[in-house]
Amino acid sequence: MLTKRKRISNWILVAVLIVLSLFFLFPVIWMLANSFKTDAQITADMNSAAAFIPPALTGSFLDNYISILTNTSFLRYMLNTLFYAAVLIVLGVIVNGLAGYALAKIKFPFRERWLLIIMLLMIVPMETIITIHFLFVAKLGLLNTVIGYILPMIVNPFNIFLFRQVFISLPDDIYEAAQLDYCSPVKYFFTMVLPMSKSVVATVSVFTFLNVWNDYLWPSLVFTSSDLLTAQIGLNAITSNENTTMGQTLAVITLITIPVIIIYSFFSKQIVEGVVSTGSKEG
């Protein structure tokens, strides 16, 4: 049982951490509060504590958000991005998971060399190979298509490595028992391996979502049709328009930020568990 002194120390520590967290949250609080204001209100409140307080709840409270969602195609861009993210999460977990399982549990020629190549690819930035991806997609005639956008993004060396680090610790006797029931390797992967590795599946899913949600360069190269654009391109188009007010700009940025906050709120524990577990494996 904690002593009175330790309890007081814990409460003090919690209070200090809350105060420190507010300093990091100030930009988010300012953005959210001012996204409901007109430009005149933002300017008037700029040098006072009112800059962190939303305006009174009136009929015009949501005007900035309504204007963005009704007068632009930003809602469509967000739905496009959510769709691309969902498809890439499913395909990424399957493809990268199977590759990671092969590197962890299946013996084949040059397995260690393949692992070395994948680890070396982890340090290669996307910007250095994006031209190759573009030429590849162009040669296939897949520019301005959903398949052309998704295809180069399915395989991710970092995700393969994460899966491999988790799968290498799975006991082999479970697979041997499954073989006695005539369970094929593919069926074993989907029915046994993935359910036993929920933390890394959640981690890879979150990282994939964030990569798609924050990506600007690749979709700007692949897409030319406005019907296929993503949220980041829509954000740039709206904020660069001289007719967009500051309040509308902050409203768009808030809409972009909300999904990221929700994802981290629901899956922060799984992200930490997945990253910690992959760092603790050997082999």
The other form holds:
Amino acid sequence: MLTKRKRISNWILVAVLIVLSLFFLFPVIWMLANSFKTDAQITADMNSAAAFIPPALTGSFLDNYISILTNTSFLRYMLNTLFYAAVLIVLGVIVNGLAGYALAKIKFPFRERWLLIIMLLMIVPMETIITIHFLFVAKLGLLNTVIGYILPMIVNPFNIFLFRQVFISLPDDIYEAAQLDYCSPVKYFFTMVLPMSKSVVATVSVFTFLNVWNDYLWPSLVFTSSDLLTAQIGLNAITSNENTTMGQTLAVITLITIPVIIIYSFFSKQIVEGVVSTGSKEG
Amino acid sequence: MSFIELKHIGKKYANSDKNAVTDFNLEINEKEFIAFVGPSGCGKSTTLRMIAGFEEITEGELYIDGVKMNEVAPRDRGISMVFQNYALYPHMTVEKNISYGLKNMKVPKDVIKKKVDWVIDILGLEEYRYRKPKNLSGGQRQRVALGRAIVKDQKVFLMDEPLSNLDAKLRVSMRNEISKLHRSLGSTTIYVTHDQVEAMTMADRIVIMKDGVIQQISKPMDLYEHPQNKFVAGFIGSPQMNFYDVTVNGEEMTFADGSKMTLPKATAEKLSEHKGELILGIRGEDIKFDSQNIDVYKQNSQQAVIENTEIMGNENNLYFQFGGALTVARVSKYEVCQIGDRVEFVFMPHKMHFFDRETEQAI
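Could the form predicted in complex with the partner chain be shown next, to go alongside the form predicted alone?
Now the full complex is given, and it begins with the chain already shown.
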């Protein structure tokens, strides 16, 4: 049984959390509410509580969204980004997972040094190596291609480290048992290691998705053709167009936020588990 | 010809000066149940892992069914193994755990089903067929591990302390199940344990190891009755054999505390070559307190004061000081003593074991 004092302190805590949540949610609610309005309505509601309330459900309720999805290529950009994310998740899990597995379980010369180098790479900001990536991709003649965009993004030192930290705790006797069950090392990785490490696979997949979804700099350097652009570049293009209304801008921002919110709400447990199990956090 | 041959097998780790296993020689017959037993770090698991192929053999040769196996991959050695921590695949059901190896061997589906059904049936796992290992008890997991080993029809079973994670009661019943399985399948089994009771009750022959060296290879009762050195004598049997530093002069044997006993002529003759300082060993059950034995061996009867007693239910252990050492005697449950009682006892002369004090080898 909770004491009266403890109950009161719990209530205070809940109240503080609600206030804090509202504080952080205000911009999101404002964005969502105004994404359904015309510019005139937004201006009219600006200085009142109505700024946080969506308009009535009339025939023009979804006009901003319809206009964005039909008159611009934003839907295409979103699908492009989803495709890149899916490819990078699969390749990233395989490549970084294999590297992490090697660092965790396979004995080879200078293994610890390799790990140290990979850990050092984690503190190098992406912006410093992006020029090298660009020159590399340009030399290969892969600018403005999907491969050119994806190739430098597959290997991620943080994900390698994340995998290594989880794989190191996998019991060796399972590998030995699998060997006696005629399981090859490659098959072992795919049928044993990855299924036994679901939470880190989920974490790496989520981080990869968010990386791809939120990245602006790298796709803006690689892509010139509008067919290949990503959602973030599309967002910039649409919002900087002087013909785009405020309501449409907010609709685009809402659209681009939805996948992130979905991912966080579905995978928050895995993200926390994955990060906790490695004793580290990104960034 | 023996089925498994270990010839001068040795293991030296790169980062160590000492051998983990030294000059291990053993011939195992087909269908034999061999137990490797010894204290932690004696090299028994290392030897088993060398047979399995998980540890490189740094010296000597290993033959299974006449084929040299030193460089052969574990999967091609024709072995199955049960691991100490079961090593079940956590994301697979009982059925999938058992059938996984067969699937990889590309065995036809209908044969796999038949074999898995048979294993599940003989191990009583039907109820748990679709459960994952985390939803099974220790005993059930152990049975799945056994099932996974037997389903592949391999010629050799290796078991690395398979019962050490189970509670005492379950250990006894699993011990029984493993023995029954061994008899019905007729496979050659090598069983590693630190528990002498498991080794004594299950094995056809026992290999006792210490510091990577074989101390004795014998049948269980031979090991108990005729230990080849002091280590084996002390390791096998519970409570441990009592040891005394004694001086033998002719038929007279003097203990460290000055107590004396007269040895039978035959024993004295046998010891005459080793005249002098020896170690006497006698098991607790060979110290007798009954009037009949005391009458027969009256000239050697001794007295002591009971320091402690352990009531085991079916028998009692009596502790007292004698011959300069704490002595434990095992008596029947009807021979009740109280702490502080002065008791008279005799050592059964034909049950005495003598060891050289320097080499600790049996005489």
